[in-house]
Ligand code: HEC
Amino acid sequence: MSTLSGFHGGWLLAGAACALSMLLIPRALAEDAGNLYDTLVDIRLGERYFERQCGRCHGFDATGNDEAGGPDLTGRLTRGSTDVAIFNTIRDGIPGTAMLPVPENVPDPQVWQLVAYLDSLRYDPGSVVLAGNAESGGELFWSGSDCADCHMVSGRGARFGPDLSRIGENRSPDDLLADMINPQEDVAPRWWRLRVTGPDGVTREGYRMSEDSFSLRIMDDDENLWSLHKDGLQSYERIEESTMPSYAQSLSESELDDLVAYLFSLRREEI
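Where the form is predicted in complex with heme C, what structure does this chain have on its own?
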């Protein structure tokens, strides 16, 4: 990625400036970045807090407590299983139920540590039997298909889709299959694209890295970041579709099973 900064006919090419502006992004965008508090230490702290504040209703190992009415939190969650959905459930509570919001004075990082702890419990690979073969799936991912043209796993691959290094921790095998055959469902705003024409008449398209009322930032297909003020634009188009093709036709059922097995095996390295 370029570290140049300068104006090019009204366009600001922003590379190094990116890290600084991370400090200023609003909450909705911060959430798009995923859980920043998910080291093993965070998980331990989340676990400790869970045992104290949540265990009496959800059971101390989070497998549920029938008497108190708190559901099992170790499998698929009915209120949404993404990190952001779990964060919102804990932060805001579930109106009309015993599930109250955490107190206001609990800072967001502590809530994210709870999310990290709950993530660490879900989809235990030992308890799931899969039809596919993870090794064949890995070969398909890296050389038999175009997945790595867009996705990164453990620092290898590309940035034109979500980093899949730990995708097995928070997607069930069914979710992973759906991701591949139905990529247009639930496209997160982070993966929308913008097609904009600047004051200089140049049209650019790229991933929508951030956007507010006044400005936007996109990453083009060469991984350059561009910042632009909205009031100078000649045209603006938002494309809320995924760039990922569906593999329902191009891959066989057993190839998809192998890919699911491979993706499901991608988790935090145990230490």
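Numbering follows the first chain given and starts at 1. Given the structure is predicted, the values throughout are model-derived calculations rather than measurements. C-alpha atoms forming the largest set that superposes within 1.5 Å between two forms make up the rigid core. What changes on going to the form predicted alone:
- Once the cores line up, the CA of T89 ends up 2 angstroms or more apart between the two forms.
- Core-superposed comparison between the two forms: the CA of A188 stays below a 2 Å shift.
- Once the cores line up, the CA of M152 ends up less than 2 angstroms apart between the two forms.
Given the form predicted in complex with heme C, state the structure of the form predicted alone.
Below: the lone chain, stripped of partners and molecules.
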């Protein structure tokens, strides 16, 4: 056997041994040492698995899916934020919920790669330096703008837009600024509006609270809920635009910075 063929044979055997060790490494060892699969390659492989198997419920960018009910995974996780807790949630699922365990034939290293990908989506908010002042932004939110006419924070405000009580956990400062400047960019189906005329001939318009093949439910501007069967409708129109205006012209750059700082500060308190 030539030296070259011997080299290739040895390389193949070493690669096979490495792959086998990935499959056989005890879970406890990985827990004790932290995530052993957190290289850029591991993160990329975890992202591929997420897009194939998890994106349908959690959104392909992991920011959640209102229709499927999968939560946003880019912020602080409710079920535990340590790597081990995330691993166990993925491996074992959450009984009584739509969160099923991964198939038994998925090896632990692949689950750890998925954990590494989810870790890559988060960062330490304390390391972020913002130009605005959160206190000034709070004053603007509650009394210097119409934000509180649509949004709720900690039970205060209105419900015509997303609850912002913990928005700082799953939106970056850049995302928050983009939301205020261009709110039409990506409107979640939860915030579409429906304009329908019922069998009584009355036209009603409101937020699309729920909808399936046979019925729908809307909330009008007085927060009244209306449930209607589709087969009795005289007309139906879906409005997929946001009701939120752009603040690019109505607020100054410093005011926008202050609002971003306030919204980014809204998160669950550390225990």
